[in-house]
Each structure stands twice: as C-alpha cells, then as structure tokens.
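Only one chain comes next, encoded as structure tokens, the form predicted on its own.
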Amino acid sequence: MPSNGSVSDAPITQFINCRILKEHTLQREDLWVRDGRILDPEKLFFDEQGYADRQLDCGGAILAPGFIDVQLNGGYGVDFSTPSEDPGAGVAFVAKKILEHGVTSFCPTLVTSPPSVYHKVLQRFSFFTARCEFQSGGVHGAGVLGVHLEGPFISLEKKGAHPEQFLRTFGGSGGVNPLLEVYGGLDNVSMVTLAPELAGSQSVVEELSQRGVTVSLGHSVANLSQAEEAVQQGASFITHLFNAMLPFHHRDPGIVGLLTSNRIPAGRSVFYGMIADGIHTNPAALRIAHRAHPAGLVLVTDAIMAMGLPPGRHTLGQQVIEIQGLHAYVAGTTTLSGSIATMDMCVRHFQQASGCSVPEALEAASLHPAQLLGISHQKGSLEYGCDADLVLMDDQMVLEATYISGVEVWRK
C-alpha cells in the first residue's frame, strides 16, 4: 500500500491558493490530481484516508480547463494542408507551440483541396494520431482529437478562400460514398464541413452522425429550413458564424436563424464557432451571438500556418496567402483567410468584446467545444473524474502556465 493510505502508488498533486473554474463560476478550491484525472478529496480522504504528496501554490490565480481549438489550419510556418514527407512533424511542431497559447486538445484542419492531398495527408495523419500518447496530448504538446475536414462539398458563392476548382458536390450515388472517394478514409475524422443545401446532403449528415462524425454547417448559402433539416438529419455545429454564409434576413435568417429556431430536435443543442480575432466578427455581431445563445458559442482560431510568423506571403492549402498586420488575405484581393490569432488572445477579445464573464469566456473554449464533441465527460471541465487538462491564469487571463494531465508542459 502507498505510504499515505491511498488505494494508489500514483503521486497526488493538491492545486492550492487558487480560484476554479467549476459550475460555471470562480471558486475557491484546491484542485487534487492523481493518474493525471480529477480527483475527488472526500473520497480521497474518508474512503482511503490519503493525502497530497506534493501541493502547488498558484498564488490566488484562476486554474481552469485547457483549452480546445476544433479549428486550427497551422501555424509557425507549418501547414496541415500541404503533403509532405512527414505530415506528423508538421502536426507535432504545431502542437507543441500553441501550449503556450493554453491550448491542450485540437483538431488539425484541412481545407478543400484534391484528392491525391487528401490521401496522402489524412493516410499519414492516421499514423500518426493513432498513437496513444498524441491523441492524449503531453509535455511534448497537445492533444489532437482528430482531423477537421473543411471542404470540398462546399457552396461556390460562398467558398471563401477555397480554392474553385477543387470544390465537389455529393453526386447521385447516396450516403458517404461521394466522401470516401475524395478523403480515401474517415479513419480518425472528426467533423467535416459542408453545405447543406448540395443536392444529396441529407443522407450524408445522417451517415456521417451515425459514425460518430461531427456534421457542421458552413460555407453556404442555405436557408433556414435547409439548415433546421440538416440539424434533424444529425449536424450539430455551424462553421464560423457570420463568416462564408448568408447574411441575416428578418423574412429568412438562413444558418444564423439556428440560434434561435423552434426546430431543433429535443435533447439537442447546435453550437456555432465564432473566431473572436477583431477582424472577422464585428464586436456587435458577437453580443448578438452570444445573447442569442451564450450556451452554443464555442471560440476557434482559424489560425493558418502564418500564426506566429511575421507579415508576408504564405501558403494555405492550394492558396497564396498575403499577411497584412492582422489580416490574412487570399494574396491580391480583399478576401479574408482564416486568422493569425491565437486561443488566448480570442479568449480575451470575445471577453472584453461581449461584456460577459470570466467563466463564459473560458467555457466557450473549453466546455463548450468538449461538449459538442461529445467528450465533456472527460475534457472542457473540471469535475472529478475528468482529464487534469489546465490553464492558470491571471485576472486578465493572461496565462502563467498549462498543464496536461496534471504535469506543467508550459510556464511563462
């Protein structure tokens, strides 16, 4: 037996002097890890008469959940687009960095590109996400919860920075055969984007869903009722709200109209990304949102490979990408592609933009996006029993160090 009267030999870690993030308010708890999960202390102390081996003072911060990204393109000079001998380098150098961002579990991005892309990468990516200590994330950077497949079944008025002549439609043959054929696998797939208004798209959703693939809604130009069908056929999730779709109308809000539609099957939630940067969603857009449907708001990047690089050309997929201050353009015009933002930053902006709380603020990119991939249970909180997956922070959340598992992996 362990020498403190534990039932485990595992070391227990007691976060003390610090304000949690538990039950949607600032607490003051000590947090208790051990085996790199939450630990409950009653039951560490009445059942098993165990205590801390070690306890960290975090100096009256805010300790709360890691934060997940759904929707990260790149970043440092890497991206998940463009083939290359070893995608999984790219993928790790990537989620090495952004633990210093807070970010502890994402979903590697690729956006519509030709076939012959999608096989090698997402081939390779399999490799590599299929080992166990990258999809838990570590000291050698965070988790990854498997790819984000944004495009190509996507609407051509509304492709954004997509490059034209790589877009598809679903064809006459049903279910996910169209996708198979384009990805060469939903192998470690996690959601896919597409617009629900391509002729066929029912039973897509509905297949995907059935597999456990998260079905989100973008790049369209579909109307509310296209939209309501869809999230009765299975989707769950609106790709950058506002952004690549139609602007709202009183007589037909199109996908914005989710947030507040009557037809949203019981039981059910949709959640809408929103890339709180300061240039793709004006300040009052997001209090809209976030009034609208404060429980559905989860933040994304967006982030391209140029986040963390200086102003310049880059690549995005098939695309040239021109970085000027802030804005990330399609190079030669005005269109804006994807952000060069990171987490944290997000977290602050949406805070100070919409006027809501600190927990608010940190549960649209934490519990909010765990919930909507269905892993709340596990990520996105701190109740007991789930990852020890952390962020400490200071009052204006500028964040002092992040922890997976209960281990420091970044300190400012």
Contents of the next structure:
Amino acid sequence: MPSNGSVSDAPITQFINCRILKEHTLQREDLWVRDGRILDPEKLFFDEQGYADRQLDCGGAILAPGFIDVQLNGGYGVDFSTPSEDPGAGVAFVAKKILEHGVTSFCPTLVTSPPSVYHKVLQRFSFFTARCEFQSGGVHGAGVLGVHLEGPFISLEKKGAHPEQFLRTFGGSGGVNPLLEVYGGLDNVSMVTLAPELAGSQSVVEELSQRGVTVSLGHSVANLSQAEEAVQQGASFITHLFNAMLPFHHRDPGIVGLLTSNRIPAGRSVFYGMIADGIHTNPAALRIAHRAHPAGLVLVTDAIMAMGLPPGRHTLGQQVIEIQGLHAYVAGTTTLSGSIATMDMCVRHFQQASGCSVPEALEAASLHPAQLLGISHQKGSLEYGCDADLVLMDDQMVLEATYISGVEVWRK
Amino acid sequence: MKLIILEQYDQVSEWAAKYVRNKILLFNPGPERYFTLGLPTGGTPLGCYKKLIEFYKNGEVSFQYVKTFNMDEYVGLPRDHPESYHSFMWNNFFKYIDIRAENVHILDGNAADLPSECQAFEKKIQDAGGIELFVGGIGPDGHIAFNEPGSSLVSRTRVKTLAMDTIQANARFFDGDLSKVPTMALTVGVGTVMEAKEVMILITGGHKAFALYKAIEEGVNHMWTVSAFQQHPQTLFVCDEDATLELRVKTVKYFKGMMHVHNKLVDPLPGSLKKN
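Let me have the form predicted together with the partner chain next, following on from the form predicted on its own.
Everything in the complex follows now, all chains and molecules, and the chain you saw is the first one.
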C-alpha cells in the first residue's frame, strides 16, 4: 500500500500489542517506525493525518532498545586483534552472528598489539567504516560504533592477558602524538582504554576527549586522585570494573572509588563496564557497584573469539581452548582464557544477580552505553527520532527477534 | 428526557460506552454513511473512553466509519501541550482505536483567524450531515462545553472567555499556576449541541448534584446552560447515586423504576458479540 504522509512517503510500521521500554518503565504502548526511526504517532495523526501501512503484532512481548556492546574482542573463532587477510570480513561475520544476542551495535575491541597490527587492522576497519561516521547495521549485521582500543598504554602490573612486550608509555612528546604513532590514526576509534597513572596522561586524556574519543580507565594501578584527575580531564568510563585494577581499599579506593566520588564535575557522570557473566565478577561485587551507582552501569561481554563456539576443544590461533558450559579454559588447565558471555545472557544474569527491575537491566545494555558514547539522541532508547534498533523478548528476557532500523534482522 | 441512575462512576462509564457502541452498530455505518459523534474531554468521560477502547479491542465496535467532533479546545495552548484537548483525545482515546485522522475534528485554538475557524467547524458539522449523538459532561456550575453561566442558549461555535471559577478549577492541570491557565477557549455553542439528534450527558459525583438538580428539576436558565436540554427531544442524563443527592426522592424513584426499560438500550445487540 502506498503510504500517506506529507512529510515522507516511506511506509510506516506500527508494532502493536507490546510493552515498550520508555521513561525507565515498561509501557503498554504501540511503537511506530518510519524511515528506520521511531515516529511520534500523535504528530503523524494530527499534522499529517497519516496512519500505519502495516501492523506487527508482538503478542504481548517486551520491545526494548537493541543492545550495545562497547567491549567485544571477537567471537565464533574470530579474534579482531589477530591480523588476517581481511579483518573487515571477520568483523562482519561476528556482527551478523551477534544479532541473535540482541546486539544491534558494538565497538570491536583490540587488545594490546604491536603498531604494525594496529596499522593494518585499523586501516581495514577504516575501509569498513568509511561510508559514514560509523557503519550502520542492518540485515548484514550489527552496526559498528567505532573501534575500542584497549591498550597498549596500560600498566605493566595490571596487564592481565595483554602481551607485555607490546605495552607502551606516552613518552615525552605530549598530546596524542604517541597514540597516532602507535595506532596510525584515530579515525574510526571511539574509545581508548588507558592507565591514567602513566606520565603524560593528562594531555592525552584531554586531547582524546576533545576529539570526541571516549577515554576509559583500566588495566591500571591508579589511586583515586589520579582517577579523579583523569575524569576532570574528560575520561568518562572504567573498563571492566574490579578487573585489572587495584582492589578496593577503604583508605584509597582506587579507580573503584570513582563510583561514589564527589569530585566528578557537575553535569558529568562516570560509567563503568561490567562483565555480568557470573564468572568474571562475583554477584556480591556486582551488587555493590550497582547499588553505589546504578545509572553508570554498562554491561559489556568482553567476549573473546571462543564466544559462540560449541563445548569441546578448539584450536584458536596459538591457543587450544576448552569450553565447558559458560567457562572457556586454556585446555588442560583451570585458567580462564576470557569471557564467552553473550549480551542477552549478561542482561538476564545481571537482573537476577542484582535484583534490579527488568527496565534497569535492559537500560544497562542500551541506554547507558549510548549515553557513554554520547549517542543517546540516536541509539539506546525508544524516544521519538531514535533509530528503531529493537529487541523483542519475553518476560524472562529471552529474545524472540532483533530489528535494526525497524527491519527484522533475526528471529528465533 | 431520560435519567439513568447507576451506582457509581464505573457503572456510568460502562453504561454510556455500551450506549455509544449500540448507537454506532444500529446505525450500520459504511464508506458512504458515516456515524457522527460529538465528544467531550475531562475526567468524567475518561472511563467511558476506556470501555469503548475495550469494546474496540474485543471486536465489538469499529470507528473506521465514525466522524468525531470535539466540543472545545483552549486558545493559544500548543497542540502538543499535555493539557491540550488534542493531546487528551490522542492519549486517552484515538491512539487506541481504528479511527482515521481525517475523520477527527478538533477546533484549532492556534488558528490565525479564530472566528473563521469556528465558522468552519460549524460548516464541517453540517457537511457531515449533523451530529447523531453528542456526548457531554458538565461543570459544577452547570456549563456544557465552555458555555459558561450566562451563555446564550442559542449560541454557536465561538471564542469564549473562561469564567474565573473554570480557570481556578483548571489550574490544577497547569502546576497550580493561574497565570499558566489559558483564559480563552473555542467552544461549540449550546445551539450547536441542541441540533444533535441525540444528546447524552454524563454527571458523576456529589459536587455536581446541585447542577443536576438545576438541569432537570428547575426551569430553563442560561445561568445553568445544561438546562437548555430540557427542550431537546432526545436527551439522556446518565448519573451516579452521588449526583442525585439534590434531587427529589420522587424524581429519583420515578426514574429508577424505569431502569429495567432503559437498560434494554444497552443490551448486547444480536450478533454483535459474535464478530471475531
């Protein structure tokens, strides 16, 4: 049927019989979509005298904003940090697969690597994202919101699984020059995780923030005042809270103390990433963080290439990994080789472990990461004008379908 | 006149909604034959709208071939202001039903030329063939639409300055700030409503008991504009027990004695529930 609007001729879809996540609650409302964006139906009705071209019955399910994962290292056997003939193809493959976890956009994450890898991979990413500010999602896969570079400007003591020989310091040149040198450029980079205690970090944090790159604190031994100073320079995120940082101490709470710091500049908020897979963060620690600062909690999977693979032994690059249940071990040992959590699983686990409401759990995977990246006018909520990136789920938050720009891209 | 006395607000809402439903079904509207319905805003009709939405969702009634005309709208209030009557109708009724926007008529309180907007509204009613059923509520001072006490009983759609009582009563919707309450409105006239084939007025609550008494037990009086409907050939007043407090026992008993007859008006129509 031809459409009817005076503003646009694009067809209008009306999701009916659903509970939509809006204003922090689940509301029994219809959701209207045109041109891939959420439409104000009252304006359509009175200004355009328009109506929906088709109605989509959601059968009473929950309709929420699509999930945003700001820290994903790979999956399904693909490691974004391993140079390959065509890194773009690996990202595209994973981007398509994670639609079934409700992820509609994400930040491919590179762990500490030598400059040659950054140059090569980022160059390919830049090719991949060249068309616009970020690669928009669709049937082909989740959208790419720029790359998250985790390292190499991090602490030796808290390097975690990052290869020691490639760690760097900022040196004496000041500003982002050392980063440009190592990374080969900052185009298509949306986030950098660094250790604020490294000499020269102030001007780096400041300049990155000015360039619109989100600065995250992590893999660091910073004390609270160093962390607060970085926030005052523009840092706004904490990479996988509790992991790879000093443990909370009551006389110097370290980076964890940012959650309740009173030295955060007015009007700003600190967000923090949480791997809520029930393995990497004890549920009690999850609850402490959530209760201290619920509005800053951002669910991340931090998943590695073993995510999405079936149980059993897998040879991934130089490593042999054994997957048992939700654990991925270095084969033959009990050493965790990284997270294999999926985003929908993290949302469910977070809700159960924290006892928070369904809307709160959903917002930790949508609204909060969008606010962190400064794109909440566009993603992460169902406000009028936002992209119609959606997940359809039952009351237990088990996914039924995923939509990007109003188009169904996955269904169970 | 018929006076329908029911126990409480919920029963009033349900009775009125069933009456509207039956009227639409009996009219048997179609593409060449629209049912024309006059509609009020405010707290009183809210329950009736809820019931009508329920009937629509159950497949008992459709608004596809219904044209609606609203009684009034504030002057100068942005259309998308939450207290505008456009917003009220959208949020409480239209967004839930299958009515088409082109069949909805609400006065535009932001029109450049308000008198011609009013004239155009009258013309639209005429062009639609007049109104089959006008549903209304009243204020405690007996006003219908914004026809405040002293309004002409043959008035037409026009700009009206609101009475101080009304402005004060409405302040609760505007953060309790009198200066934010619009002081003017566009409203259909008493004469406009009088021309409807049928008029149904909902009155609930003890605070409206005196107005109901003035409406039906005393004479026609422009200080209680709703009393004009004594001269309308087909008027129903639907009220709850509390609203009858100022009526004579004799009046109440007489009309209660006829409830078994009047209730037949809202019985499900044969076959109408079998749809879907």
